[in-house]
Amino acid sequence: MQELRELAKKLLAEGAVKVVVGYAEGRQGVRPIFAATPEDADKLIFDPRCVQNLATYLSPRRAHVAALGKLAVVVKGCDAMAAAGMIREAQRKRDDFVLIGVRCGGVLADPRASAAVTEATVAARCPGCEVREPKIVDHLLGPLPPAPPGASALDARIAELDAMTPEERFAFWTSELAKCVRCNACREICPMCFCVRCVCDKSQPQWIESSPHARGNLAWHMTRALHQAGRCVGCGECERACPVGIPLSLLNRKVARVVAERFDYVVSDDPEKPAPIGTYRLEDDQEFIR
């Protein structure tokens, strides 16, 4: 990654931005890295171990981040749709960054691991990825990595969900939503979790149970799924941040498909393309309020 490496080098010394955010070595693989000096910028990698989102960093809500300067970011396919997102959304423009892309390969279910993609360690969103090729960046790096091996994994846990009885699924997920802490973990990571106060934490009116119990839980897991139709960039860092294992992906991704189908509308790295949550069309049949 010799060419990351020089490119960030040189928007660094013209003064084009302040800080590069990427990926370098950590003490348990792969972690995020604010470089500011050239010698930072010797340390950053991309390779299959790099699952962060890094486009999280230019969330409106880290304002801690946002004083550090204009940014450049590190970003794949899905991390590249969640920049574009933030633009689709009004909260940021596009001269506010600079976005390194690269192109990607996929990357592994586990990132402590050492391993080649196959088929038996690539991540369970990466099969059929169409944006392995960012477009929305200023600059593109490194040669397209052949797709990633094997189907998705999650496009099979769902087909088997979807053959479940309505009783069934509703007694999966109740058993899975139950485990939740409340940490707020799959907030905090998400990109596109950018609200200046998120319905968890109002209290007056109290909408959500922040206490971790069934029915807190369930409320919580279902208004947050609601909230990301049509926004979620399926990156699977909230069921990675996840510390009691639920599988948030499945979620995102039923709720994709059912927007696919229903509005012809897939998540994309192009901002001018308008969400379904934003636009009204009068020939809409309205059939699910009657």
Given for the second form:
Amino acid sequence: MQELRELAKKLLAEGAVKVVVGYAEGRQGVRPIFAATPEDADKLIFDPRCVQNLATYLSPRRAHVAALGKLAVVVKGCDAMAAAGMIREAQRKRDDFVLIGVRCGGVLADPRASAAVTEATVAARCPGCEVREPKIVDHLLGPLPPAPPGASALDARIAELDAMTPEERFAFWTSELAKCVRCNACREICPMCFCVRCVCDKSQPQWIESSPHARGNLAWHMTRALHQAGRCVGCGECERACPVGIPLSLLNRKVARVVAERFDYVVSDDPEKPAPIGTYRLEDDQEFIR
Amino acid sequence: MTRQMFISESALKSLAEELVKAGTRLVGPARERNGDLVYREASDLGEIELGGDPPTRSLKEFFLPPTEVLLTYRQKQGDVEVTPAPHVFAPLVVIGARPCDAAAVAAVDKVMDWDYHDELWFGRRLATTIVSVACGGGDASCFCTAVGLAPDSAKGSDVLLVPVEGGFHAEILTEKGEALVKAHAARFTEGGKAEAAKAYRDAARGKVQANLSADPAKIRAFLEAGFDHPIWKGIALRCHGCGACAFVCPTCHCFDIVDEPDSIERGTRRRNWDTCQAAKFTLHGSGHNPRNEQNCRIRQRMMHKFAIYPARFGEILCTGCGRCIRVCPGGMDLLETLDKLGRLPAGAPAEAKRGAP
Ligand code: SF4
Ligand code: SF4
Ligand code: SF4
Ligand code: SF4
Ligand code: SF4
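Structure of the form predicted together with its partner chain (previous: the form predicted on its own):
Next comes the full complex, this chain leading.
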């Protein structure tokens, strides 16, 4: 913690950055802080309640954050993958920001929780994580904690869904998606949903109906899931933001698996590795156009 | 003067049974499969939770649904045929509404009957009887007492129930409330248990009061003079502009109207929820956006709720339900913001007058 605060103060004092985006104690649980002064830097913390993916604040859509000047961002491995994704997709340049990496032992599902990381409390994305020591970062802090316990609840749930008949699976998703109110919170919080103009906002012509009815919701979630193929970093922020509790992580992780099988590609914090969505390879399986 | 009565737990259960049997829709806070507590239709009072956590979503969707059909149209060579949607307003009784949620629909009534009388809103309002249950004082996100309400406030309710030994002290507040009591007269006994209810009410009020004691008049004075105040420059840094706060808010009522074609000749006009927190809410066709960053959009939300609506309708457009705080993925905290604004002197410092945030 002291290491993080000292580094933040140094970066601010040297003028290397204008603001350090990190985590701080709020009235109820941990939340992001934008530290621009040594006093604010002294509030920085990192512990298993630091759930949020702060790389989202690097998104070119966040004008009020960009207006602050150059940022340093505290990143876990999953957050670093998002920063790398923005570089990979030419949204930001590596020199535009400073990344302060923290070695991670997994986080809780809820930033307001007070529990320790156990099999019962760990965020679904963490068990099996391979980026607990992010490589793309400028600074890497803290000792490496033990690996997150247990197996991912998402994998078990996906296995259950895979075992269903297509009709049963469709019924499951229909009932989940029926709850969607089209607030777009899942899109707005997502670090990889950085389009200034989303296809869903286009109205001439209207490709995706904006109404939260069965047809509109299906079109929206299919579109988003496919746009996240080979791009989603699995941070689970979309699901955490959803005010009606739709299990979006199931959809995204399933798509990520298909991409891994079909295109031999797993999202990482290496910005040089081209993503399948923007590349063409002769050896890609093309049975769908045959 | 409101009428005071008593209803036992078992009598309330029988009352609910009678309603369902008669074909009235029964709505109350009930669990979803994933454990969320939401207002939904129930077939039995046993499904309804009359205390505990505040429901994650508010009551507004029963009056302003997330999407609804306004009309259908057909067009052929310049001829247009428009068919209004056949709306039916079936009788509905809500049992277990939070007082803050009942108060919210009463506040929104004002704008729905302002420059335009919203027939769909009032069709549903008239068909609905709201039986609220005083809550135990909510959680750390609740601040109803700071906006002139309380965990036992009567605003917007037709009947208010306060838990007492063996049942509820009942206050019959409106004609709709009287009609409900008349139709189920055998379930109520005269007199009420006001004495027994008092301890519960006082404890609940005290609990919420401890969360926030800001003065709405001071906040309004600050907002009316402080459009250019430097605080707006950084107010929304954490905010993602996701709008989840507005969608769960019981008083946010903005909507968008869209035409969705089913073919070249036919289509449907719908209205859907919308929010001032979305970047495209004020995006002009020219590409210009007068609220070009999230700081301005948060200011708009504060202004609308705590200055503009009170100025126009004499009501604060916030009931302190705390849902925006519970739901916010960015850790924005309205209670904290109100506390801060309430402490600032009204009027912007001179040097800040230059640029808007
Ligand atoms: S996914 Fe990995 S890096 Fe991200 S919080 Fe979990 S353990 Fe940490
Ligand atoms: S889609 Fe969801 S899990 Fe994937 S990067 Fe976006 S917010 Fe994270
Ligand atoms: S956050 Fe949830 S309710 Fe909102 S658009 Fe996304 S899935 Fe739908
Ligand atoms: S205040 Fe929170 S819930 Fe509301 S738009 Fe901002 S991030 Fe979303
Ligand atoms: S805001 Fe007040 S009435 Fe509403 S749940 Fe909280 S304490 Fe109860």
